[in-house]
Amino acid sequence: MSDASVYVHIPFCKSRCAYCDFTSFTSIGMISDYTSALIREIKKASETQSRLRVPTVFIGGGTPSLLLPEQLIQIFEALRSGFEIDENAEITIEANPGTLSESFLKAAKDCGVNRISMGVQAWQPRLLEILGRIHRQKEVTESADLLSKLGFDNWNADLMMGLPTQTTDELFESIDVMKTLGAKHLSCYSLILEDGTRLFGDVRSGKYRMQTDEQDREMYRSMTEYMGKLGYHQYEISNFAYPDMECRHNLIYWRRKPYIGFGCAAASQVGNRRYKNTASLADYISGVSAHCEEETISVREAEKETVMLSLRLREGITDEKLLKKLAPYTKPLTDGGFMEHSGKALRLTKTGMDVMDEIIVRLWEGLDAIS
């Protein structure tokens, strides 16, 4: 029996955030038809896969908490009838404040969901307005209280840093509030301004000004230090958790383990094969969801991906064969204080994290130089 994690994409939101360039739609009236198409895809995949053992499930989006309880139950019935979900599997659902209801969370618990990831992004109303978020502070606290009431003690809050006009003290306040509300895991991502988004237009027009690279790096360094003081240990460049509360599903991606994605624009990687579903909602619902993008990953490409993904993790690169190949190129980096040995692994130092992209490119060039 082979192992692969499962990702299910629910690409619907009440409104589109100002910074978002993900595959998501506000046509929530199509959720019912989408759920039917999703179940068809899951059932079809289960017919072609051997009895697959699933260590983690992640229902992402979009806003999966917009699903009706019965729709969520139907999706999990299809997953459990087609695949062998581990008894101790980590099963996560993403949610936005203000969309969580008691009936939805009770259905989620009945389905085996044991982790919630809530998209908070910021605590301050001014920053939520800049980001185009539709929730407010009251809905964050109400959602957290509901999670506590129903026994969801393993939940993550997504936060953002490097926002226009954001101060380090405001970021710390957001972190403090999430800790007080009971978040065991915090993800804190730097804002990436994507062409074509509403926020991109606001910045280009001069309405807002982005933080400089130096300001962003200083905020990041302060944030990582502050997280440590609060008891959150950094296990990935943007992710922090209490001991043993790391997101096991995301570790699947960062460690290049196999995963299968279901839904519009969902991606899969099994062995040396990667494929992706159509990003057209109409095509997906109508059944034209044959993998529209597919590639075979070469050994060298897999090595480069391992370097890139492993260096995001505090554990670093652990592949002994890869480390041996890279040895002539990593030694100058360790001598310079950018990398360090941790047991048999090689990881970035705090100094190295500030120039991670440059280090990755240097190691890639080293791999390319090997005949």
The other form holds:
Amino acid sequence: MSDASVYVHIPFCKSRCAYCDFTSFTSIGMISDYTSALIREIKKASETQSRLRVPTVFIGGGTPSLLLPEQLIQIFEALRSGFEIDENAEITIEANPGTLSESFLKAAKDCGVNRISMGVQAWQPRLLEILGRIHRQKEVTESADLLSKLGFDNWNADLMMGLPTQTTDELFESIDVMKTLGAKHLSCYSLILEDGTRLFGDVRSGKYRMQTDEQDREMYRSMTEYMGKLGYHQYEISNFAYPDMECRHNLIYWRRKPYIGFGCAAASQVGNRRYKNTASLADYISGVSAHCEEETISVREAEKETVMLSLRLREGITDEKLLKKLAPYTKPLTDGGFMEHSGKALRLTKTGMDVMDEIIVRLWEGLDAIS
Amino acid sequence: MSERMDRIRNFCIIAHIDHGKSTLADRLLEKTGVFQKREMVEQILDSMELERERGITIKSKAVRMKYTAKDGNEYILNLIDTPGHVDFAYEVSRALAACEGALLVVDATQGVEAQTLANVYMAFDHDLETVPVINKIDLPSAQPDVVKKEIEDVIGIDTEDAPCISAKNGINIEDVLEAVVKRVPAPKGDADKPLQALIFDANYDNYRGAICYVRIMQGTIKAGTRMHLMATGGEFDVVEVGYFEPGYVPCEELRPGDVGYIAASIKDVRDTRVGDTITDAAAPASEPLPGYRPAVPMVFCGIYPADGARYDDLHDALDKLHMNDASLSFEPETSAALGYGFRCGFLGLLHMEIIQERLEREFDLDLVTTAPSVVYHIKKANGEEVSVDNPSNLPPIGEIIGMEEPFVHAEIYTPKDSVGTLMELCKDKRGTFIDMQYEGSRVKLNYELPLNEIIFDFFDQVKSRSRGYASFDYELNGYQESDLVKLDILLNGDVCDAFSLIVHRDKAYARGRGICEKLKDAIPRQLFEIPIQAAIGGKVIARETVKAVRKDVLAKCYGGDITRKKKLLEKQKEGKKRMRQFGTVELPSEAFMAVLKISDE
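Next up, the form predicted together with the partner chain. The previous block was the form predicted alone.
Expanding to the full complex; the earlier chain stays at the top.
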């Protein structure tokens, strides 16, 4: 039996955040039809291929906590009847503070969900306002209390840094609060200004000013140090966890292991193929559209992806054959202090992380030169 | 005078930009049946894509029309279309010398403009009968009578019978043709005298070689004539003569007053210099026609292929363009930063831009060009004198005892209200005021200016400061001693030759600072910090730094993001391919372009 992780996308949100350019819809009335379409897709997939063993499940969004408890249950029924979900599988569901209800969490518990990822982003109301987040501080603490009450010990908080007007102390405060509330895992991403978002307009009009790259990097360095002090060890460029609390599902992506995505705009990677579902909600629900952006990944492409993804990880590039090929090109980078050996593996140094894209491109050029 | 010559009219059209010169030409061609309406494209004489797009004429062209006038006779009307920019002032003057008359097109809503005046004076210089034509009379704001009066007051030509037309809508076009017949004098010239044919342009044809566009002043020429070029000394056997209709249409012979072409299997377009006189080798004229001037490149720059592997393609392309344009010069050069390329010489900045654009469009080349330079005269301590058109070739400072730079005599025609700002501009560009003359509501400013100041953005500045009203013409006016320095740009501590400039000492600081600032934005952040310095003879006068960080690394990269992220990185990788490696620094083409757009402010 072969392995594949499962991702289920719930592309609905109560309102759109100011910085977000992901596929998400505010037409909450369509969730019921969407759930039916999801279940249809899951069933069809499980019928057309041999039974898969599933080490991790991730219900992401959007805001999956907008699902009704019975919708969540139906989805898991379909998953469990179609796939062999490991007994000790990591099963995560994303939630936004303020949308988490006790009944939902209970249903999640019944479904076997054992990890919650909360979109907190920042603790300070001023910053939440800039981001266009609709939750309040009280809702964050209430959600955390609820998690603890229902025994969800393993939970993550998403935080953001490099926000307009944000200070390093404020970022530390957000981290402190999450620690106090019991988060075992924190992810902390820099704000990226995406064209067409509301925040993009706010910045262009001069309402807000983005942090300079230098300020952002400075904040990043302080942040990683602080995380370490608090016991959250960095295992990926933007992800931190207590020991053994890393997100196993996301590691599947970064280690280029197979995954199947269900839902509108969800991506799958099985064998040497990667494809996406339609990003049109109407097409997805009516079931008319086939996979799009389908690509077959050559051995060379796979190597490039391994470089691109492994360098995000603290463990670095571990594939020995690949390391051998890259050796002539990594040498100047280790000499320059951008990469370092860790046992047999090769990883980015702190300096290297600031220029990761450039390093990836250089190693790719090396791979191109070999062929 | 022969009846044949009596039925010929040679004329050109002069106008301020946008007053309807090309549209009127189109109408005349249509009216005389050269083209059927359905065959017409706009600006038919501007056949180059670039000419149509920019609304300018780059090469002179001619077309022969047949028109039966109201007097019942059929006339041959030769329209010679001329370029309209100072870079090509010489070419224009030769085209005008081939005519007896000029149609002066004036916009009925705008009246006489600065450029109108400049053109009129050029026509007067060539003793052309100038026929005013009032265009755009169908526009609601047209004031033909006011404009007529203005023409009489400002220019001093009679407008009583001036045709009032709309070229766009084909109104009263026939009046224009009648005016040409009635007012433009018939050509003169004795068929029995020794041949004198004026070359007003040349074009390269793959089958027939370089083809001379000529106006026969006296004598005759036909296939088989052994022709002699009086300035370049070349001799060729004429293969074919003919007219432009507007394609090449062969005829028996060309006679005095005719405008046509001569093909003589001339391999090298350099043998057919604009302004040269063709005569009969067997019975040569004693004197060439007046006004010949060899084309002298005034502005030089390095042109390099963005992709070094396309050097040969660039070479071929320059060869081909040169076939049609003897005023373009080029020779190979190498640069530490840019690799193999060519040092190219041009008549002026527009000419340079046009060549660059044609290379990119017609030959699909991506180019990197260096900052334009002029030719400097260097006096060395050992008594030697050298000319330098590339700052990198400047002898070591210690060997130099003096430097001279070329100056021009500049004439700027401008409305009164822009005089102040234009004088400021000239002062800023190290100009010396000579005098100014009031001509009606216009002012003619005379300045002496260093050529190296006007090759940058002077023309654009003149236009923008006068809101498009001022016109500018210049001619080279010798060399003068000047306090010049070589400004070097150092990247990561090494002089990057492609950025070196020769500038006046007073301008060096501002220019150096400007370049460093531009480069800071144009050079992408790289693994290392890159210091950018401007220096004069080892002394650093400005400094900027490209920081070594980027932040795009922090974008999320989950399952659904891999393809997008990979594409972005692939793009970054492709971008690097087009970058120049200079030591450890990677330079994008934009960096070289950015430096070209520096002003002193």
